[in-house]
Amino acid sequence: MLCAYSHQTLSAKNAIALDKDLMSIGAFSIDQLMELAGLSVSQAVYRLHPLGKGKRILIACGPGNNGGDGLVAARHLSHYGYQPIIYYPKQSKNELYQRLVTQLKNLDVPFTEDFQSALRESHHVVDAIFGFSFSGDVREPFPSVIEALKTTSLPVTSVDAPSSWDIEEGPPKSGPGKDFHPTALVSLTAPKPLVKWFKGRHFLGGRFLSPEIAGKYNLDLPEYSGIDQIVELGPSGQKL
């Protein structure tokens, strides 16, 4: 039975606005937060890539908060057995963020300069590069990498955002990300209104939101099942 769910979203304001309601009136921390978002994630991409399929994940990671889900998710899926290779070539002087990379290394989880050769030598890729906040011009050296996941044939999952899309208005009219469609799209408590211009697997997670805050943004959000993180939304929204 499909829940019924047609698409719900949350604008750019209103993202920003209960990011900080959940730190907040939820209490939830920074890393509480980035550590939730990357393991939906890391589920969603073991989901959509079983072990079997290949090991090799490369997770292509951003400056900001998005960058923090992508280095997240691959110490989860460092754990489940896979073998993540990591691009951060803008790496935050963020105590945080340093925490997640020394977490990565303890791990073994090798990073690289080079994208190209990386993403030659993988079998999926984690867009974590750009999420719901990004407005401007692709700053180098991410150009040449959103090129690049527009052209390649392995799977690609963005988190919360493909890389360059505007959160109200999609894909951009020209540039690195013009005709940039990954494979699968995982959402962050949820959906944006880019989502009705994305046409793969698309996926919401982010099991944190009391019904206090989710009433406050009207949202009436899908069940989550058993113990996951994540749950597939169909093509108008619905629980698949």
Given for the second form:
Number of protein chains: 2
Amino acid sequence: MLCAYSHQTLSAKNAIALDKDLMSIGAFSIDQLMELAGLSVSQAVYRLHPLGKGKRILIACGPGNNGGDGLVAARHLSHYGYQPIIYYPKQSKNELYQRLVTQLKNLDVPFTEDFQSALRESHHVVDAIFGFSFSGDVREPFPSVIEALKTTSLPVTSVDAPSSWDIEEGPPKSGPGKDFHPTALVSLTAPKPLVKWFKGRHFLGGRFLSPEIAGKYNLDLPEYSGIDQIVELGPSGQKL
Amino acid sequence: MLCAYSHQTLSAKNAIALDKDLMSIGAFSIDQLMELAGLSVSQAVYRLHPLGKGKRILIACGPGNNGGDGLVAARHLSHYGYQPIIYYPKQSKNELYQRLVTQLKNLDVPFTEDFQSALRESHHVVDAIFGFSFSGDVREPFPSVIEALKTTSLPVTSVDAPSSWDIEEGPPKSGPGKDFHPTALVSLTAPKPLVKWFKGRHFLGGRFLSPEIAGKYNLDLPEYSGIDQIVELGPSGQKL
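Requested next: the structure of the form predicted together with another copy of the chain (the form predicted alone having been shown above).
Below: every chain and molecule of the assembly, starting with the one above.
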């Protein structure tokens, strides 16, 4: 049976395996991949929320790679002329993440510990809390953050997955993420099965996949245009 | 006296010092900087030579960082739909460069040892042989390559410096680079004094400078637009 997103999604297990392949077979460093992933996210925000619609972008960063993508996106958004503000309550001690934080501080990008107050002063929110490796429960302090993302009237752009959604089963049946439906989603490298439950604007980013790795995971993805680092997808996963 | 490019160029010594600052004060890894520099070069080639004008881009890479920028640019150009071909006769054993080569081979980008034959089959050439740290003599096998770049009727885009030009004194008075005037130049981070002798189309790339580092070197550079990783400069260094 041919259905929407057939040949276009990566299971949770395959997403983890493909990520490893990018660094082994693909010979990419995590620095390179995160730079290009964050650049894609920044381009999606620019397209969804042009500078004239308000410059204050609140970026909620989780403790892992999804948060790192958010930190990189924030740097690019700052260069574009936005005023990002970062909520990053569980900062990694990993050297790469510490460098990404320093890069933002060098651009005078502020960090906040008060998500709710920052939300009230923002124009757009980026959800870079959990990505393709998420499973299980949402730990503190993120339940109230996801609750706020669900109820805010601001547009919310999720990175790789709406945080708290199951990668394969989509929106949770209970907990803070129940009925959390972000405005937009930027799938990185390839969409995950959760996109079947997602109804907002959907972008693909991470323009670094080789034919060999795409073939290994039976991925047949839409083509990017020109120099774009993102491509917008329609409800069946086709290029818009 | 106010002259063209005052407050906009970096001496050879300062270019080396600023590069170190980007990695210390700036907290960037070489992977990040090279990724963004190469991305800038790829965007300049896309603007100078749209896909419809011919896809075959010959990229001549030197042994150092300038060559690395060329390798990254080649990868992005391949993703855009060009058919890059790489001349990289003095390959670094450094792990980063080896990974950049693998990334290209994974995209089936060919490498050639015969620059002259590749030149005859190409539509545009990228000169990524020597950059801001060049001084002294052009060593083998590059004299004949620069001679060919000088006499070819194809457009040539140089990365950071026309190869063999003195960073501060511009075109050499003798040797293969005498009278070498490339079609376009992509200055990375900031123009070098040699731009005073350059008459072609001039782009600035490397959108990662913080106000602190720019201030330290008394740089007052034109602003980039939107999500562009390059900005085109006029004859006095102003934004076009």
